[in-house]
Amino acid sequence: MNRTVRSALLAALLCIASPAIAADTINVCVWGTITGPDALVNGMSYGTHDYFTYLNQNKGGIAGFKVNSLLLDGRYKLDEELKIYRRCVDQENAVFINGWSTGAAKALRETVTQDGVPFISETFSSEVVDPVKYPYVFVAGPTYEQQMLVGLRAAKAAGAKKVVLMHGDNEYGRGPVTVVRKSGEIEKMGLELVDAIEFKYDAQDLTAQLLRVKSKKPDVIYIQSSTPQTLVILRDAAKVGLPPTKFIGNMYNISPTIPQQLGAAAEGFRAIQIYADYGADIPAMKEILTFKAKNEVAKQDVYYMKGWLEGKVMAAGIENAIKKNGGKVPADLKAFRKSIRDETEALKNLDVGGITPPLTFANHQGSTQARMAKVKNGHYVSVGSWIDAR
């Protein structure tokens, strides 16, 4: 075989290796549940990918290229979610993915390593939190095991004594109540674990399940769960005589769908506050008013404000490769993905327009502050101010 030949094949296989992408355009992904069992906090999906649009007709794109956003549904199907990973990375050819669920993160924590793709989860698992191990796997915000520490040091600090722990029978639900317990977290803040009560994901009834949890006479019962499942847990315990204000949830319990829906059920409830609320008096609010003004905003919630956040942390990694590499979109999709890692990992007090503190990654959180929230009068309103939930 002539130099010319083996010359050829070399460049052939080398462009197989690390495709080029277009010069004009950047291509990032957005997966959620837009329909399916966790479809009420889908804002979060729905506010990366609008963030995105707001950029293109505000801002020109990003460092003056256009950004395609593809909003895909998962439906919260892990092999669902699996196949949409797969078509982002090798069809798509995204440079940042925003995936869903805690299932699909654990699944995928190894291959997006191997893939060399960013990859920022809606997920708050500690399970795929470690900037060594899984250094392209960013989160927006303190762990499911962080808040929950959170929400029993201010019960605690309350008076409480007894603990009982409700989660759902899926990765979300079992996986964080599993590491505070093994943690002996819980113990050494002087709390008694009386009972933990694990449920399907999908009960529409949970009243026996609730008359145990009754019996145990807890202080505080704090739920690893969703808002679905919330809305059915308070729902039920309002039946056996569990007042609202014995419940804490995490940061996906603060929907205004819970006050509506249940009333006097849900006052006095508390949940785990990490992002300001849709509406908040702050500068992120008016870039979302702009897009208002020309789009439909499907989500008005807290939710969305978390999407928005994390399509401004996108936006910021790309943007900084882009101008580490002069100011041009890189050629090699490997380099510029391994470069947006690299500079995500950098941002260092990120102004996100007061959706939370300002944020820094080298620990792939962006934050770690938190705060408690409590149900009073039909809304949610903040209780004390922003503390470290480490």
The other form holds:
Amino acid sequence: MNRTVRSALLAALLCIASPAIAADTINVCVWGTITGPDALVNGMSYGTHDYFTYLNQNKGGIAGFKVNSLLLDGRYKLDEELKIYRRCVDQENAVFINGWSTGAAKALRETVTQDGVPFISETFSSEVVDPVKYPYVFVAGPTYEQQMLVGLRAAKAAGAKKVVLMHGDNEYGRGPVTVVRKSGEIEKMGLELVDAIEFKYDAQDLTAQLLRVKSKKPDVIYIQSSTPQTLVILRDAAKVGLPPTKFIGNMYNISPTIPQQLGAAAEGFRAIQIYADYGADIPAMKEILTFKAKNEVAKQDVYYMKGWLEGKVMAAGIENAIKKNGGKVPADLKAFRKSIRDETEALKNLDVGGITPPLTFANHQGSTQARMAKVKNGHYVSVGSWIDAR
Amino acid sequence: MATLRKLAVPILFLVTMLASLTLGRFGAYLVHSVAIAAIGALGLNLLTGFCGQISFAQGALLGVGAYTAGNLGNAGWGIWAIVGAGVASAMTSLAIGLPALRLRGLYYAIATLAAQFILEYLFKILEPITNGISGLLIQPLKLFGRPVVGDQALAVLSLALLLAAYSFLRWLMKTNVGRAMLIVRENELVAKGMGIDVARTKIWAFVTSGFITGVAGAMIGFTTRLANPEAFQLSLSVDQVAMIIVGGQGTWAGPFLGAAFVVLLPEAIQRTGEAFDIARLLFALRDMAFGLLIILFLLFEPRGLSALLRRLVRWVSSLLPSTRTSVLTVKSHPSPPGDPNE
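Okay, that was the form predicted alone. Show me the form predicted in complex with the partner chain next.
Following is the full complex, with the preceding chain placed first.
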């Protein structure tokens, strides 16, 4: 075999082993529950996708390279999400992927690590956050368990003694509650856990469960569930005479839908706030308004802000990787992905336009801080200062 | 000609297997998704299409297969984990089917629906086996001591299992048991009158269908690497029923065509939306389009895609002068709906 043929074969093999990417665009993938049971909070996916459009329209993309952002619908179905992941990695050559559910993040965490693709998920599950075991997986805030601790610490500081936990009968509901109960943190805080009530995730009536809660005479009831279930809980709590001021929900309960639909039955309800609300007087909001002048903003809520923030984190990691490569997009996709991972992990005090305090990603979470927000006159208002959940 | 027809299916499988090896991960993922769905649909087709027992517990039986394979695979059983999953699902199917010896038609369907809900609940509470709500993390399937992790390898394995299931069922339907199932489907009283042991025939159908479904469930477990209760809900049973309705129940091509249709339709709609820049609009319309297509099938072609395919083949054949005679022969002796020889 002559040298030319051997060189050509070697080059072909290298191309197969490490596919090259077009040097003028950067591909990213975003999937969410555009349709499905969690669609109320899908502003997160729109927010990230829109941020890349904003960069293309106003900043010339990232470091002068246009971003090709693909928004897909995972429908909150594991098989659909696994399929989309393969499309993003294999067909779209995405350099950074923004995924959705806890189940998919858990199922994919090892695959993501083997593939070496930076992956940021909407989940806050502690089971996917491990910079050593899963070095390519990132989340954007305190875990569900940490949120629960922030909420209970705030309640304790306000004088609470007895606590009840309410959660859905799925992974998202039961998992974090189990972790916190086993850790003994509730007792260490000086609180007494008087009951933990599990309910069907798609329950439409929880009157019986709330009568049981009432009989325990708790000072605080922490809800580990999503917005649709919290609507049912607060509605039925009003029926049995439990005031909304006793309830605390996690960050997926800070939806404006709750005061809008429940009115007085939501007054005083508290939820965990990690991100600034849509419309807040912060620099990131000015960017969003610039985007809105030319485009439609599908969801105008706090979850959109979370998505916008995740877009900023992804873009910062990509931009730093390009800078490190002398201002060029590396031709080797695998190396580019690895570099983006390293640069995302190295982000320190990243200014996210006031959506959260500056972020450092060495822990793969960014922020571990949260504060309480309370429904007052039909709107969430921040109460108290940021609490670090670590 | 007859030899060629016999060889056509294995050749088709072989070509698909070889093609899977050249596909990217996404393409290979689609191949194994369709193949696994088709194995499950073949199992259901035996029970419903050939033996006339309507079941809505298929999703839960797939779950039994996935959990069993997960536990056995994690314990180092290798390929035997798939066999174990088949056995576990077969036993579960038998347990569900026993009431069918007394129940018929809609009443049996309701009993299987109850079984689906009971099994869903068991998946959640039997934590030592299922790991409860969190789900069971499954190690990669080991074949000859080596992990099978690539989508291409999983596609080839799924196709091999699909071929094995198909071949076994074709053989079964040529035996007395298979023929008895067809008579039981048509009329149980007539079957009894002909000296067929109806109970035993049904038990065969439950066990065989359960085993094949368990194999499909095992492959779901090994491809997703996570078995959790949310993945094996009633909607999965409905998808499986839709596969045999859309494909054509009681036919051989039906489970294949139905599985391909149900698995690939969302992707086809998604890609169409992207091509015309209306993907966001189609997100919402995708499920509706799926439901609408099923209604259209029930209205205009209740015998499913396999009947459409047959008509297409006849039409193409009619264009070829040399085959006209045989087409006319077929037309003059149309097969009854659900004839497995179709």
